[in-house]
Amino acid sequence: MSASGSWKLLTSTWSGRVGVSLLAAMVVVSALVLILMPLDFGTRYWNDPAHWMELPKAVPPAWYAWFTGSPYFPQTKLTLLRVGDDAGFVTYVGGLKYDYEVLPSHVLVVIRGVRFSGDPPTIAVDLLRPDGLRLPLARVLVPPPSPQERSPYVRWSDPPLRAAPESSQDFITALTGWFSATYSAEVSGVTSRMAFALPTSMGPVPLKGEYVLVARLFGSPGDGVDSVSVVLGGSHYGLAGTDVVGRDIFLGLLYGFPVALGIGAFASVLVTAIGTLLGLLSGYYRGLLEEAIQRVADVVANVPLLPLLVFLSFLLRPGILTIMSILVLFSWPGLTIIVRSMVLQVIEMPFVEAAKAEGAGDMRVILHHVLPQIAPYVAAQMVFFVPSAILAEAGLSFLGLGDPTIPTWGQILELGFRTGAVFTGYWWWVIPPGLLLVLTGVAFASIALGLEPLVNPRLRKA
């Protein structure tokens, strides 16, 4: 059957259309990820906790608040504007109207690109609350230059300085003193989110009103800062929430698309090629070659794959290439044995005998007469093996034996279970990657079902 005829037959069934649609969507997402996201996303960003410091930790997706009607505070980053420069006394100001029913998850001061020529400046960031308290969020002394440096000096260009107010004793003293003097409340365990809170007998509650943020740089004329920002962590975040490190789970799920398809396609193509080649050779040539291939296939086929994967992944350096190599080395025997039995039937057919009688060489007979007869079955087996390879990698990652440098769906699941996400109700760590693994299996299973009429002509509709 021609390629166009095979495609028409595949898409003539509901299972084929569903499988092709899901696979096409996965391929499009994978292509966009490879184009828009850096290839070293795992090592450069995913595994760098400093990159995720500004995001809230272990919060559900933003749409979950809209769906359930629970109190919501959006992730907010307020950049202060430069309003004055008086002989090295530089002022940056920003305003915020706080009218939310929930406190921010955290507060963080972000200072980027401090530039100076003489003595190192100091930076003070204060929060003016509606109740009159001037709360020191950060007091920063810029590190002095080393003898090897030349003016002008630059500090915290990339990455920026991220200062947590609760690490400052000035912040804790000012807040606890104000709560005690103004509200007669004794507070212990001060956190940065309490900068926007009132103390009550039921715990801190939001203090609504107008807030003013003021940052001052004390230095020499010409000194300045590229940007001063204050980050307020959201109660919810993004499309898939965050984990305990603050990583955006949605980005990890996206990056998992090309990784999953790459593992499945690479391992499937190699396993199919090796299994088909050895099956063709052992079925066509017979004799000593057949005996050697089949005995090796019998031995390898009886080796339990999952324990072997676990053992070798633990023994060797965990990595995607290690996992794929083990899958390829120990997954070809089943296909080889079946292909050999099919070849034994095909070579007895009259058209093969006729080709040999006309003087066709062995390679021509194999490629032009034998292989086309088994190609539909081989294609279906190749499709079936893709989700098997993906699930094998996910299983190893779930056991903690995956590649630590690349975010995969299995790794996200493993982190969720390791941190008790199931017991603490952090469903957004477990359900999305699990659903993606299920959808991947459904996509390739549907395609394989759609290929059944191609493999077995008796199933075709008249």
The other form holds:
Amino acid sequence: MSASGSWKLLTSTWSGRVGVSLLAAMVVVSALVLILMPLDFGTRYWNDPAHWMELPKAVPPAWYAWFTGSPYFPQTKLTLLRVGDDAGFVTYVGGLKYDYEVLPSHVLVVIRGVRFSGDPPTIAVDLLRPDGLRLPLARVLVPPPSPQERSPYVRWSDPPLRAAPESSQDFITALTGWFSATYSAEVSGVTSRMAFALPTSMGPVPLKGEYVLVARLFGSPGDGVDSVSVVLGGSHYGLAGTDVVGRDIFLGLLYGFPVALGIGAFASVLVTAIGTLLGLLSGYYRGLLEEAIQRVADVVANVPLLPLLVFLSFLLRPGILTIMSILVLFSWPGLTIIVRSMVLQVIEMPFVEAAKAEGAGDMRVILHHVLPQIAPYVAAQMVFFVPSAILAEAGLSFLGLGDPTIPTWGQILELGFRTGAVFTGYWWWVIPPGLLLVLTGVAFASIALGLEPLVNPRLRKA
Amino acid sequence: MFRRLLSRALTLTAVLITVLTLLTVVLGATGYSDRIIQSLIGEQLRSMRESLAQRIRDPEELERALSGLKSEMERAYGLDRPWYTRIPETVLRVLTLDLGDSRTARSTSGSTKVIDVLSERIPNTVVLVTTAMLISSLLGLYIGATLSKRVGTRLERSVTYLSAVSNSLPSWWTGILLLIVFAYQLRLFPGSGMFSSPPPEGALERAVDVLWHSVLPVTTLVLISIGPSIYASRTLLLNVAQEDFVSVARSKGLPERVVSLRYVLRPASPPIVTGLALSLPASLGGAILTETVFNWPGMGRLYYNAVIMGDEVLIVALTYLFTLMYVAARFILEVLYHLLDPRVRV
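Alternative state: the form predicted in complex with its partner chain, after the form predicted alone:
Let us now look at the entire complex, which starts with that chain.
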């Protein structure tokens, strides 16, 4: 059957259409990810906890708050505006009206690009609460220049300085002192979110009202910062929530698309190529070669794959390509055995004998007369093998044996399971990556099912 | 028939030896096996130093005695020879089930002998995997047979689609979903292990307890393996049902029961058994993942722990046993195949 004929057949069935559209969507997402996200996303961002400090840790996705009607505070980043230069200091101010039902998950001061020419400046960031407290969020001493450096000096331009208020004793004493003096509440275990809290007997609740943020830089004339901002962590975040490191799971899931498709394509093309080639050779040439290939195929086909994969990945700690090559090395025999038996039938057919009688060479007979007969079956097998390869990688990742430089769906799931997401109810951490794995499998299984009449002509009647 | 079975037996033995050689070569070539033996010797030397120090007072003499012991042990373990000369001994040792001592795992009676630990764990895995395979193949055959008589109906198409698609369910993820819903939200079934702690008194109560703990793991294994089973039975039965001899049987006026049992199911049974044989490695391998999720104390969980802790002896023994169990099951199915298919008997 011709290529356009196969396409028509594929799109004529319901499952074929489902599979093709799912796969097309995945390919589009993968292409966008490859264009828009850096290729070294894994090592550069995903594995760097500092990159995710501004995000709340282990919170559900934003749409879940709307869905359940639970109180919601959006992730907020307030950049302070430069309002004036007085003698000796520059002031930055920002305001915020807080009337949410939940506290922010955490508070973080982010200072980017401090520029100075003389002595190193100091920066103080304060929060003025509606109840009158002036709370010190951060006191920053800029490191002095080294002898080799030349003015103007620049600090923290990339990455910026991220200061957590609760790491300073000033913040803790000011807040506990104020709580005990004003509300006669003794609070221990102060966290940064309590900057916006009112202590009650039921625990801290949000103190609603107008808040003012003031940052002052004390230094020489002309000194300043590129930006100073305060991050209030949301009670929910983004489309897929965050994990315990604060990583945006949605980004990890996106990056997993091209990785999964790449793994599947790489492994299935190689397996199909090796399996078909060996099957053709042993079916066509017979004799000793056939015997040798079939014996080896028999042995390799009977090796339990997963225990060996686990063993080899643990000992060799290989990259993703090596893992896939091992998978290929143990997966070709099934195809070889079947292709051989199909070739045995094909070479008995009259048109092959005719071609041989006309003096066609072995190469020509194999490529022009034998291969086209088995091609539909081989193509269907190639499609069918893709999800197996993706699942094998995911299974290894789930056992903690994945390639740590590349985030995959299996690895996201593994960390979730190991951190106890199942007991703690972090469903957004374990359900979506598995769902994407299943969806990928569904896409390829649907296509293979749509191709079934091609492989098994008897079903065409039905 | 015996020639064929003999050649199968030879192939399967070749599988065992290949796997073992591969294991020992990888362990040796990566220097892993040397490191492990060295740490083993170091451990023994430390404990000997204490007992020796009470008898030998002179520190120099003590050192001399210890270094003599060390080289003696290195010779005994074969460390003074290159790793590849140790391969035949290792392979032979494992083949004869002389499996040695585990460093990390212990049986309930406290024995560190690998053979003791394994004999405790193997039944747990066998019970889990065979129960699940039995359920899913019988159920799959029944549903597949029902479907093959209703080809083209909406029910047939949607069930066929679902079963083809269920092939892509990762066993561990399915397990996690079941855990979240049935163990932690609804609290119907236990979330991990094989017994309650403390285990209940009395044989009957214990059996019920194990049954209760096995519901989720078995369901997981059935869920992931029933799809292919339904799909294969339906397709194979469908193929046979379109053969001419079936139409002839029907036109002779034979009752439908006889037609479907003797003219359709009978000729379709050898390939169905083959399909069962081919799904075995997936089930056994799947046990590693499923047992990890449910903390089921079987071979899979033991294997995972051995890998994480770097217990070489246990890793070799378990990989060998996985292969051995698989090969044994393959052989049993092979014999079954011969009994079912009269064509290969002549």
